[in-house]
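Just the one chain here, the form predicted on its own, laid out as structure tokens.
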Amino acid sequence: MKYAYYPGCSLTESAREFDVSTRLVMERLGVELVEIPDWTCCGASAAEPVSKLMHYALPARNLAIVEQEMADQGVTDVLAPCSACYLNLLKVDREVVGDRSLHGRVNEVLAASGLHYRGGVRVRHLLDVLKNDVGARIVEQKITDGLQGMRIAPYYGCQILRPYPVFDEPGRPVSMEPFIQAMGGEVHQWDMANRCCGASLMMGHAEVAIRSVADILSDAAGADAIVTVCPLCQMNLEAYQAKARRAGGQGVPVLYLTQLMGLAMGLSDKDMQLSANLTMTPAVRRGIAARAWAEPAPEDGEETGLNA
């Protein structure tokens, strides 16, 4: 398996950890990725507003290099971890290509730098590949350190699967379910698995955001963890997370679901890049090394495990 990769700003500048993770643990699955030379940026959410045509043009960009520069590599997938790249990257397919004038208009801007889009590259979301490449059997054969008991809340967000619902069903998205039993997790069952986090309202109204990531924390309350595939909702979960336990949210350590995987195939906390979490405290992952959640509870009812 090998797929033109794409890290996005993201990955390189605040969550890096979401990027080393990424590769390790697709180097473990014996996943190929190798980066696409020379990507831009694919206008994240800004782009879109100022030019729809440069909201296009940018992530079409780095799809026709991976077209033009990578298909005698055998490369013909693009796997982007970043749910707001992998939606900027798919909707070149599902928009642009098809769309003879807006296709036109694209490949107009693309000249300029000697670049052309026909449309012959999928777009795939880490988890896409994971589930339908890769699949749990063989991530449960790399286990080495198993996380059995631990309680895990997998948190979809909204990108990776509205409007367009590729690998999963939106309205109730179980995907990561079958890793987090590989890895000896339990999935901890909830309503907010495809709860919005605010995203950017985080910046211009933020009392809806802080609202939103405290409802979803509340929900989270039992779970040992949350996992995330997403850099945005990982921030807004973790970053905010002091405020939203003032509108009733519940402490709760998050994580990218690689940076799980890894602990579980035996790779360290620092491999992990664990301190990179806000919500990674120095007790927390003594807490996890230590299997803090298999502990029985004790007489007088003291809480035990990583929300302690």
Contents of the next structure:
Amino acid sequence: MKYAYYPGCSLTESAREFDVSTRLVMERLGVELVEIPDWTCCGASAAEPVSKLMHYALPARNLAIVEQEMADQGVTDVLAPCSACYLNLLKVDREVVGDRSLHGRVNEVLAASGLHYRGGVRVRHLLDVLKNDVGARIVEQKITDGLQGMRIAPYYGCQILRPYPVFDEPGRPVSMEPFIQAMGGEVHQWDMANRCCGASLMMGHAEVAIRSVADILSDAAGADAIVTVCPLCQMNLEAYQAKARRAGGQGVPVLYLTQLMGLAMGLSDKDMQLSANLTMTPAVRRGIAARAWAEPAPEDGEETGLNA
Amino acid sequence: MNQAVRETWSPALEADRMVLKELREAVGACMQCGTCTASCPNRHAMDITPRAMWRMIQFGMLDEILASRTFWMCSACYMCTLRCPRGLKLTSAMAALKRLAGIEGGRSARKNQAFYAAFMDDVEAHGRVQETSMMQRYFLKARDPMLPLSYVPLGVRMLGKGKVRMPGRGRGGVLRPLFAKAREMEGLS
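Cool, the form predicted on its own is there; where's the form predicted in complex with its partner chain?
Below is the entire complex, every chain and molecule, led by the chain shown above.
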């Protein structure tokens, strides 16, 4: 299994722990990720309100590079771990390819850099690849430090299933559940799994976004942690917990699904860069380690797991 | 057409007309069922419901549309688009409304557009977004001296977690030819 890897800007900036944990976990699962050479920003949710053409041309540039430079290595699928990157890349497939006039205009923009996109690349989200190409049974075989006794709330957010539900049911997504169970954890059943985190409304209209975050955090009551698969969901759910508590929410540790998987596969706190998570205070990490991962102490972390 | 209806039409600029035309095509088939409004997580912060907004586009009520804060409250969660029984691309229509307001200018639009514009400027300059330099651009564009202060506590926490990166050259101006071409084609240069 080999994929063109599109990390996206966030994963090179404040969400490096998502990049690092994704690469390490996928390697353990036998998935080869080849980073797209000279990839550039997809435009996130900022391009469409500014320029319709750039909204399509920015992601199309990256797909054109894959088509022109990676196809001879047998790579036809792009893997994106970030929700916004995934949707923007997917939109090229769904909204540009097949629309002759728009496709022509997007290629006219790309031609300014000597690029051209025909439409031959398949866009996949990390969770899609985990569910359909890897499978929870393979993950289960790699688990050395199970999450017994830990209740996990899977948070899907918006853009991986809306508006194009490719790999899960957008009204009630379940694709993370087999992985939580494979790790020995219990799934926290809740209604906020696909609720919007407020996204970029946190800039400029924070009071609106914080209301969403508070709703999500209060519905997570009873869960030991929330797992996410998007850097913006992660940031909004983690960074504004103090304000969300004042608006009726409650504090919950939040980490990336890949971080949790890595820990359950015996990779260390340090490998998974848990210290980079805003909600992972030393006390939270000790508490979780004592209960679920059953590591005697953080400094002994290297002894456990890997040899099992 | 009687006089009362005629008065709801506003004289529009050429660039406006292009976006308005696109918007009318996008929501022309709206049957006013209100599923979009009922699905919107941010409707509590809107002054006009999404359903009413589509009707106003059908009527071409440009001034009333531009005076609304509704489309700035869209967080692009696509719940309305997913559920629309007519299959209309409503989230894209909200983005087109943001573009329309951006073309029109005005204080409110400049303030609301500041983050998106800062983000795109940073992409144009570096190929990839660099959070520190993007936030600096945002503060400058928003022209609100209190805004940077409100980010100090989060900035300090992120610094402590090693999440703040120094801005660099990035990928340089690799995207500049694309931005220039798109501006030329969209008539926004």
